[in-house]
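Just the one chain here, the form predicted on its own, laid out as structure tokens.
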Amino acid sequence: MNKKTLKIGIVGLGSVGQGVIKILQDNSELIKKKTNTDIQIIGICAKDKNKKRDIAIHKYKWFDNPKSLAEDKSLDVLIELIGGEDGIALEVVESAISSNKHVITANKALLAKHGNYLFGLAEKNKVTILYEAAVAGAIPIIKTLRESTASNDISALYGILNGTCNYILTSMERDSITFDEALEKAKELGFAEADPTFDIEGYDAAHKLSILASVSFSQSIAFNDISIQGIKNISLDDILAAKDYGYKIKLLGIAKKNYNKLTQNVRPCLVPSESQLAKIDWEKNAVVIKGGFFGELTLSGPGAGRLPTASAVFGDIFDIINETNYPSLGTPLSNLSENISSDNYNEKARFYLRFLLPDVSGTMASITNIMAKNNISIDDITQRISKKMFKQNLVPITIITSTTDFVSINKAVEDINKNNYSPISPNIIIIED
């Protein structure tokens, strides 16, 4: 059999695209051998061409236009390593489909936003835009819902999709630390960028989810109607509070189906310690399925960092190679539907509650008849000592409800302000047992 030859252009050389390159570099014989492909770079661009980089880049053709190297005539395949939701990474992303190139791409950002978009502009061209590094890093979770779950009705997804955050909740039980040093913490190691707002408010989580939930509900991408909510609340009287009552807090991402309605949430969550998502820590990233024919199934992981993501891109390269002709979404465009969404404001679920009262007699009292009269039954309360706390004559004040919603807490919890003066809001955090 005669081989073939593909030819590829990485936009973006930040530690996924020298990722790629190094993948490359060290197993283009074990590759040519099992795709009996040559895959040639036929151009790479970045911002600086002259940036010290871990790997060689002299013996590769530089462009200095992205878009140049998107409409290269000899390119079969543009690698879009650049991020983010508008700009260039889209001009690139557009250009390279008007030009009949295959796409793809880690940035889930830009996906979230315009992936519907997008993926129409590829129908229409006849090419193809694969993302399975845009979501949770060297776990196959997009082709396994592409392909080996689709025969199943999905009921929920759910899953711990950021590492970052991961890594900080984590330490700051293990090391019992506060959130602002296992933050510190985290960037040192390089598991936290300089910025890390879009990682601790649970904006990265949620484009995954973003994504995730259109694969596996056969609905548009639908990023504006997922609830977000991130760690940087999270404290450590939190993290210990949990320990004591048999959970951990994992930020989840989780998106579930009721009555052809979709619901998709990013919250941190109190999960129990001896289930499978409880164990999985540190940077490390996992996804549980629910379908009708397999019950449930749990994938985990690495969930970024240079070769683990860059393994996923080659992943992509070795369907294009194989003309898998699967559709991006997983159901072709024209048979999604549009999303349906639902509130939580129903939802049913107990709930943990930590409230900073003042220490005088009569609070707990007052919390507890004023659980009462919103019809919400407490499982637990317990008043906790904190040093810090103490000489603001504040005390630290843990519940753990039985199962109501959202409305009776938010209800509660305004009452229970009004009558016993707090000067911090309460966090509220939901079970998921």
The other form holds:
Number of protein chains: 2
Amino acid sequence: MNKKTLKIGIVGLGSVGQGVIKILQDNSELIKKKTNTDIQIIGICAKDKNKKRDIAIHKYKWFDNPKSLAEDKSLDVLIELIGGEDGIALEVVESAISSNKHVITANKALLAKHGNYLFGLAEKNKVTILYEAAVAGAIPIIKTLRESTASNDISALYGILNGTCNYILTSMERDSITFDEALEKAKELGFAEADPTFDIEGYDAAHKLSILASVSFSQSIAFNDISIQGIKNISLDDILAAKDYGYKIKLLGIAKKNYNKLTQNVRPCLVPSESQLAKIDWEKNAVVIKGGFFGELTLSGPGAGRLPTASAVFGDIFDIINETNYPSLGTPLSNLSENISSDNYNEKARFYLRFLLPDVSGTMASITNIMAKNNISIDDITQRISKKMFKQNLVPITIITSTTDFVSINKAVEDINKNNYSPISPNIIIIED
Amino acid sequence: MNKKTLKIGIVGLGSVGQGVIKILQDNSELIKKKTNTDIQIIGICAKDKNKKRDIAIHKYKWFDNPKSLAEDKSLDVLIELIGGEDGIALEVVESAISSNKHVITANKALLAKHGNYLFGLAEKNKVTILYEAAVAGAIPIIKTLRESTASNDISALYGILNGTCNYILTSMERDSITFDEALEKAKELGFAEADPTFDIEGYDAAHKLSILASVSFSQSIAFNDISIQGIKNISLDDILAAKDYGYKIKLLGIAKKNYNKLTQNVRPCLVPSESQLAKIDWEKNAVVIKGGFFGELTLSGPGAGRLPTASAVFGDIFDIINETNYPSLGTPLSNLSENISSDNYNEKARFYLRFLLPDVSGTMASITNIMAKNNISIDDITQRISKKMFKQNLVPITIITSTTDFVSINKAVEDINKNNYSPISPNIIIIED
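Switch from the form predicted on its own to the form predicted together with a further copy of the same chain and give that structure.
Starting with the chain above, the whole complex follows.
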């Protein structure tokens, strides 16, 4: 094999951008040994040249204008690590593609919103967009779905896709602390951003899920079809009650095929404590693929972080060096189906419900009567102790239902609210058995 | 993308060979949709044409001579699914490569023994050998190591690589049955072969480990450097004692880099019951990769079986269609290092020991004295009840040591044997904490 050269440009020098430079600095010998290729950083660009950074960047050529770098004649691959669904990230990626450069990006928000357009633009310009780092950090889930399991009809894909939420939920359970306390701790330790809205409200996991669903089911990316629920309403009481029932609460992204329709959900779920997913704690991510021929595959590892994510960027760089011709989404764009979504209403599952009821006799009987009237059987009903709630003279009651569906659950809750039995609307969490 | 054609030939129509045909029959539409390629079986070959099979094969051209198929002018890819480290498998693969055909194989024994030679032959003939199906069934471990984690210095790789052994060990633990009973059950259910020697003595796991170690550490395949120990000596008493200590016994393949030297071991290990690997039960496999930048990745799923393995074969077919240029072992052959092996003697670990001692006073004191003389501290020593052993007037004693090494352990056991304290040599199992 002849020695080759690959010229890359990096736009965005936050955590991951610096990680990419660090890997190249630390492991250039190993990378040359494996690829017979000299990877050269021909330019870097970020908002602030003089910001204090952990990695020395002075030896690389600085571009003030990211589009100049993207369009630089000598460039082979633009690596976009700015983030954000619009703005500069979008402009830079468009410029690079239009100038016939390959693009590597870790930007899930951008792909969730503009992926269909950008992949089309790339196909037209005969370049590729690779994005392993956009989903689940170092876990090679895109490559696995696009390449290894490609001959299979995937029936479902689900996983823990957001490290911040998983960190908070684990922390609440292990340290018996509230959501707010856990969030503060996560911020202190760098596992949550100053403004954690995107993570804790489930949007980040949904961005990732929309990409995974597209690759798994050969459909266009359909972020807007995802039903999204975050973890803000999960209380320590829920975590403890779940534990008592033999479950952990995890924020899952789930895409399921059902009679050719796809349901995509991001939502907190109760998963059995003994399941593999329940063992994925703290900031770790995991993805489970269920498919026709292989049954079930599980991939787990660090879902974020400077070096794990940069390692995924290098997987994409290796793909470009080795000239793989896979379509970016695993299926050529012209063969992708439009997404046919279905709602969750017919989904059969067991549910966990937590009510806060006035401590007066008869309320519990009324609740159970309404459940029965809506054909919901109850597997367990337990009155719990919560100091905080006692002060308000409200008693937490948890219910585990038998298998039912959202229509029945919603109807029952409506009836309960109508009759004012429960002054605070109950917390409803689906059980993924 | 223009429609293409890929012409394949299948040699070996056992379980996996039939699985490949079944996937092509069942999912040809999906496969065409993803690849714009028409995959045609231009010939099949096996020992016995008229053997009863689950899959209809009459519509494919039969070759009596596998080498004729391998050398057929129209062939693009030969798929070798015969098995065996020498003989016809080797001849067919040599013929195919010499005739400039790509080869896909699930044959770990062949690659463990002749891989270095065959990959060299393939490089000379500008064709590729792909072998995802040879290791851990549907788990995409080869692709992950060769491509996704390629920029990383891997420090260790270990996993459950043999479904038969894992099935037997799980069965002993769950059903409280002996090794022989569990082996019989595994045979009945198709999880062990009529002659299970290769599996239970650890050779199959070692074949796989030799390949994984080569890809992980950019070294030539060095099967002969693996220290191999099977599971025949694991008794139900060991399983139960381990459980009591909070561990499960798993047969692990482990390759570790230590000061540029590589240790490769296949051996039963105690792993903490709460660890991810301990949750990999029955015929499932799992591989853990530990590396510089990403920390730890775990891949788990079906490690064998007709369709999971055939699904991995299709991953390789997709790679050939998409013309990936990765070197087969992840590193170009001329850049591979010779394997520099090191023995286990300096390895520091805790150990589990099970003695069968005569039920006379003073023996236990003698044993603990000898341990102390060899600088081995004891974390736990327990006398156990085992009906079978009581008949022989022998009492099972289990010991968990503090961190020590094989030199000390072997020396202590030698001293114990010299003094005839233990009529049966103790069972020694390393603890992987």
